[in-house]
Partner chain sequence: MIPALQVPGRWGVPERDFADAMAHAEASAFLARESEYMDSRRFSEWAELVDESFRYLVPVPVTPDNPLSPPFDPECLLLDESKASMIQLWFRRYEKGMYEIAWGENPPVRLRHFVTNVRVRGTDDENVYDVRSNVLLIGVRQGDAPAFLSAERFDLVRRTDTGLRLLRRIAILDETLLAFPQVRAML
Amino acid sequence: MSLIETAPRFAVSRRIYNDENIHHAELERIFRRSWLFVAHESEIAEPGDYVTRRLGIDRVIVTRDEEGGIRVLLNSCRHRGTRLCRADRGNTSHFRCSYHGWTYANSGELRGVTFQPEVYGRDFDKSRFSLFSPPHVDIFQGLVFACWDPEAPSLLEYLGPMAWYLTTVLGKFDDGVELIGVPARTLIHANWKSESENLSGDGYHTPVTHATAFELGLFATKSDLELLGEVSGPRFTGRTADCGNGHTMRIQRLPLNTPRPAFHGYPEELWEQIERNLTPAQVEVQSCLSVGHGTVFPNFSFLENFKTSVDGPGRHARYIRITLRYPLSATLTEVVWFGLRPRGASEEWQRLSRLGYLRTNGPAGMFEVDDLENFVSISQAHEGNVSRDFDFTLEGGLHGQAAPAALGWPGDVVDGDRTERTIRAFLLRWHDLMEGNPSQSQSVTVSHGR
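Put the chain from that sequence into structure form on its own, the form predicted on its own.
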């Protein structure tokens, strides 16, 4: 079979999760062509600030130059290719190579060549040797993205309707959001796609994979919800949105009736900001939100979660987390974890938010331990020569799921979040690029907020 077949059933070759030849093709056909997240703007707030990251697996420096512009520079000296900067973060106006001493401004220009007159002559043209950098760098809602493909569409075109949903998460506060501390990093022996698919909108696995979390009270109970308002039913309601280009999102709502929009988990003094900064349809996404999570194709995911009784009855909070996955090999992935908070939130709310995050969706949280065990086991189950010759079947939701009444939500939205439609959307975009079809599957201009 081909890697993905859509008829008579939706079948996916198991080789795409462990084949090194497929992995190398991904680096060229997907990671070299897609817009990739590299940093949050708050990490490089001042001139000279920098962090070191990857674009795909290529090492880069993300820095704010002396004029205040954000630069993404290949972390490799133009002379002999040595890694130029070896620290994870810092502040500097210049980067100096440890091999022969070539020195670059934080804007990328070559400024100093050791023994230049003797080795290269006085007329050596340093302007020919600026650091390599991707042709496209842009920022959306504080998220810094870059793309190696000179023919790529703009970032907003690439995001399409997903920009609208990202705004509901990151654009609702007057002063925006900022990074909490420094990102955490982990290595997992799993394929990078496993978590990208899961966070694209898989609500199907939750009651099984996270059964112990239900038993321990890490999900809201009816008594927890009764402290917040009138409970309208025993089950949460959910929707999924396919935003094109492989970008998808899942939104799950608390089963509450409220007379006006309620943003449980955030301090009530911030509620007015949320209503003012979002459109009415975006407010509907945020009101009584239980969890929202999605993936920006290929390797960037975001999650906003609400937790009750974080530190006693009525002590509830939301948290925002983003994750980034570097595909080091077919079965080895580096994950970078970012916690975000509204600027100016009280210390007590921040404490509750961090506590809820660390217990559940943090790098060592119960939800993540549950999920990572599954992701790793997918790779382990296909170490032999026989198992990878078979396929997966992803038919959940193909029987038809109802589109809700006119919402004003962009993308292809359906009711119900126990489905595999978001995973199919992710994999179809993956397949398009792997088969050499780089055209954008959807380029939609939408209003991203007020």
Given for the second form:
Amino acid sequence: MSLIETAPRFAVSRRIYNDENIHHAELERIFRRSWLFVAHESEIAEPGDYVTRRLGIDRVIVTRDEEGGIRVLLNSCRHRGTRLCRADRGNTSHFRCSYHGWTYANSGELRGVTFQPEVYGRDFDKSRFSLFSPPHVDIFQGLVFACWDPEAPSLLEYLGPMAWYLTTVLGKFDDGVELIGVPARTLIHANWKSESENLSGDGYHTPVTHATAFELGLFATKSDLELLGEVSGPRFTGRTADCGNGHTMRIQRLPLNTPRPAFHGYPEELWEQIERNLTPAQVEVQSCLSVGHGTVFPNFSFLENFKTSVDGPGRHARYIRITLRYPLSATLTEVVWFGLRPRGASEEWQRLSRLGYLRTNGPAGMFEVDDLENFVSISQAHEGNVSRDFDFTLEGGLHGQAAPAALGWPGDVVDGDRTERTIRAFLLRWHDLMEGNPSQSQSVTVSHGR
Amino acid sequence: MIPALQVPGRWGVPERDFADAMAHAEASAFLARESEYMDSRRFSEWAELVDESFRYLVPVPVTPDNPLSPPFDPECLLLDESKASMIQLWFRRYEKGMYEIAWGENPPVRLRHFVTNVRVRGTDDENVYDVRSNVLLIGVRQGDAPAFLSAERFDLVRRTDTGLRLLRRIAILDETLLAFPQVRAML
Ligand code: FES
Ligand SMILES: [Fe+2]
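Okay, that was the form predicted on its own. Show me the form predicted together with its partner chain next.
Starting with the chain above, the whole complex follows.
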């Protein structure tokens, strides 16, 4: 069978979480084709700053050259292929190879060849041996993306309506956001897609997987809500947006009526900036946000979360996190964790926001401990020879979905966040690429009424 | 740099000489007891060994571009816990009525601390010791092969009328790509 069937029911082969052949095909057909996040601009603020990352599984250097341009360079010498840069980050104008000493400017150009006249002759043309680099590098809202496919659409076209939602998360402060220090990195025995799917908008797992977080006060209780404003109902309300190309987002709102937009968890001095920098429709996404998260296909996810009592009762905070996944094998994934902060916020609030992040959705946070167990066990359950031959169903939210009254939100927006429509959108894009159909899909409509 | 991470003897901060053998024996016994309680999940007894102002800090490890820089980011933490946060957000998950829904702790990752190279120094406060140790933490998730984390610990321990109390722990990890079943662990 095909790995994904949409009729008569939506079925997905279990093989895709534990099959090395499929994994190799993904590297070629998905990671070589898609725009991939590599770094946040604030990590390489000054000329010469660099960080080392992977694009898919390929090791690259992301650096700011002497002219201030951002370069993504394959971390491998053009001579015999030695890895050029061994640190996680640093600052240098040149990269010198440890094997025979070829030296490259941080623009990628080969500048020095050891004993050149003796070994290669005076006429050796160094311009033929710049470091390899992807044909496309672009930045959106401080996010640096690169793409190996020369035919790829522009980053903005690729993101489509997702750009609008990313702006609500990253583009609302006067001085932007910056990365806190370096990203943390963890190695997990799970397929890379599990977390991408979860963060694409799975609001269905939260009450079960994260049940203790409710018990322990990390979700706003009725009394927390009453202190924040007029409570509008018993349940948090949610929406999901399908932005096409496999990009989706979930937005969950606190059940509050407020006379004007309220951004609980941010210090009030930032509220005016948020209202000024966003459009009214974007403010509607941000106001009374409980949690917003999404996945930019294939391996980049963002999360903005309001968590309560993260450092004792009444100490609430919002934080923003990015995660990136390197698909090392069908069952092994490196996760890179970026904590972000608004520039210019007070030290006191930053500390609270950081505690909120670290204790809930940080690499050692309570939510992650519970999520990880699910992701790892999906891959482990499909070590079986027979188990992989079955499929699983993905029909949540296929019945009776209601589009909200005109909100002015782009993409295909549906009320309710206990749904699997975002995972279907992710996997349909995955399937298109795996089947060799790289065409840009518009918002996926398969989730309507089927 | 996060001020708490400026530990004496490292990265340019001066340090004192070792305290006497008695202090070493006492500190070693204290650390052994503390690990015993943690490894056997005797959390209420563990909490009694810990001062009310306790802080547990683990900075994000990094491979720097030169051998003189610390192997962590001085501005960026992986863990930042207090006594209250550990009781509320860690230990309560093992309680009856809670562990059935605390999926990550049931079954729990089995932890085993191996604590060595205990070094004790005085501080400006005569009742507070600077206690350093090396730790190898082994974690076993279900039937998986054991995983390892090694770190150097920088503790502050206070002498009180009722025995020693842990005031602060900083753990500097050796690994930058953390391959441990849960990073949420007391090193
Ligand atoms: S491999 Fe880099 S100079 Fe020879
Ligand atoms: Fe989750």
